[in-house]
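Coming up is one lone chain in structure tokens, specifically the form predicted on its own.
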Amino acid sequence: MKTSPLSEGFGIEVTDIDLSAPLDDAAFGALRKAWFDSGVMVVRDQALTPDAQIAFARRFGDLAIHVMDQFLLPGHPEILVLSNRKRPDGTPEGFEDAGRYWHSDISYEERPALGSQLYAVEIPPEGGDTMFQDMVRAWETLPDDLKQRIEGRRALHSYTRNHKKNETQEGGRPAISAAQGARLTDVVHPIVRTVEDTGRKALYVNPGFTWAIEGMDEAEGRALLDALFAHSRDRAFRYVHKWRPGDLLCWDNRTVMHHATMYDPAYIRHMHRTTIRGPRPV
């Protein structure tokens, strides 16, 4: 296994390892540490079956099943399909419009995602990049007055509240069914969380799912969140991933937020995502 930095700021690239083969505890431990120390990790040149991808992800913890269950891989509900492919009947094979806004995966649940692992099955020749923001550095560089204002405070997260706002201009984001909506409730998490593996602190709010601050007037809370969002989107904290076929891209949802970018829909972008459930943020 070889490693090298992905950028000057954060992220790591891993080569010369085959995740479809069993990893001994020492190799897995080194890979786990590399990931959580860097926030974003890409493992290059993989050839993963769904079973192999699930088995690798499960070593990190319990896997989450996404609420948009119409886009789960048949026979493998642990995998969310992100794709613009169409079935023979014209229905979408995957969730085409997923993640085209800044967010941290499933922060709207009581036990949000520890990490996500996205496998590139087929990618367009250009476009469809994924942008990441380092939320540890966002916290560390936050002005003192903002740090004081959010000390000890918690924020509300919701999947449904911003659902319409998160639609793209194409309007392709699918509606939430009544059964899916019944599984979704607002949750409250600390605005600054402590990462269990490293002890570092990270800003834990995101424009996609965070909509209010507990115990604060709505307008005042909105203004404070907007200030936090603006700071956390600073390009100085950013890494943009240019996909290659066979990439397994892993990100720590506790320490980064991400945003998928547009691509030419004449090309296919087909991905398999597994999501590792984490503890309640503290």
Contents of the next structure:
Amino acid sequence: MKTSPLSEGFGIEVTDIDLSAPLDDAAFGALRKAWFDSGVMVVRDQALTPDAQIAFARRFGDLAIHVMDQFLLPGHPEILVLSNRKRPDGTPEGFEDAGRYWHSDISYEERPALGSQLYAVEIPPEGGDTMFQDMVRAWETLPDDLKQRIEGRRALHSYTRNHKKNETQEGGRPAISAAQGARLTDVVHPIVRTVEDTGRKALYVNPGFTWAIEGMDEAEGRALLDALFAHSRDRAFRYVHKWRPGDLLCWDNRTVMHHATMYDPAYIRHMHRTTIRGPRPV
Ligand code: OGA
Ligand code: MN
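Let's see the other form, the form predicted in complex with N-oxalylglycine (OGA), since the form predicted on its own is already up.
All chains and molecules follow, beginning with the one already shown.
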């Protein structure tokens, strides 16, 4: 296994490893450390069946099953399909407009995602990049007055509010079913979290799913969140991933947020995501 930096700021590239073959504990431990030290890790040139991708993800912890269950891979609910491909009957094979805003995966759940692993099955020749922001740097560089205003505070995360907002956009989205809605209760998480593996602090709010600050007047909370979001989007701590076929892109949702970008819909973009559940943020 060989590693090299992905960008000047953060991220690591791993080559010369085959994740479909059994990985001994030492190699697995090295890979895990490389990932969590870097925030974003791409493992190049993989050929992963759904079973192999799931088996690899399971070594990191329990897997989350996405609430939008119409986009789970049939027979493999641990895999969320992101795709613009349609079945012969015209129904979508996957979630087409997933994540086209800054977010941290399933931060609206009590135990949000620790890591996500997205495998490129088919990618367009250009576009469809995935952008990342380093939220450890976002916290470290936050002006003192903002740090003081969020000290000890918690924020509200909600998927239903996100979904409603996206439903009204062009193209729309399928409505949340009653059964899906029953799973979606809003949660509160600390605005600054401490990452278990490293003890580092990271800003843990995102424009996709975070809507209010607990115990704060709504307008005041909104203005404060907007200031945090504006700071978090600073290009000084951004990495933009340009996909290659066979990439398994892994990100630590505790320390980075991410954003999908558009591509020419004449091309197919078909991806498989596994999601590792983390502990309740503290
Ligand atoms: C995701 C996601 C980004 C992308 O899979 O969680 O946000 O570029 N995807 O597809
Ligand atoms: Mn996402």
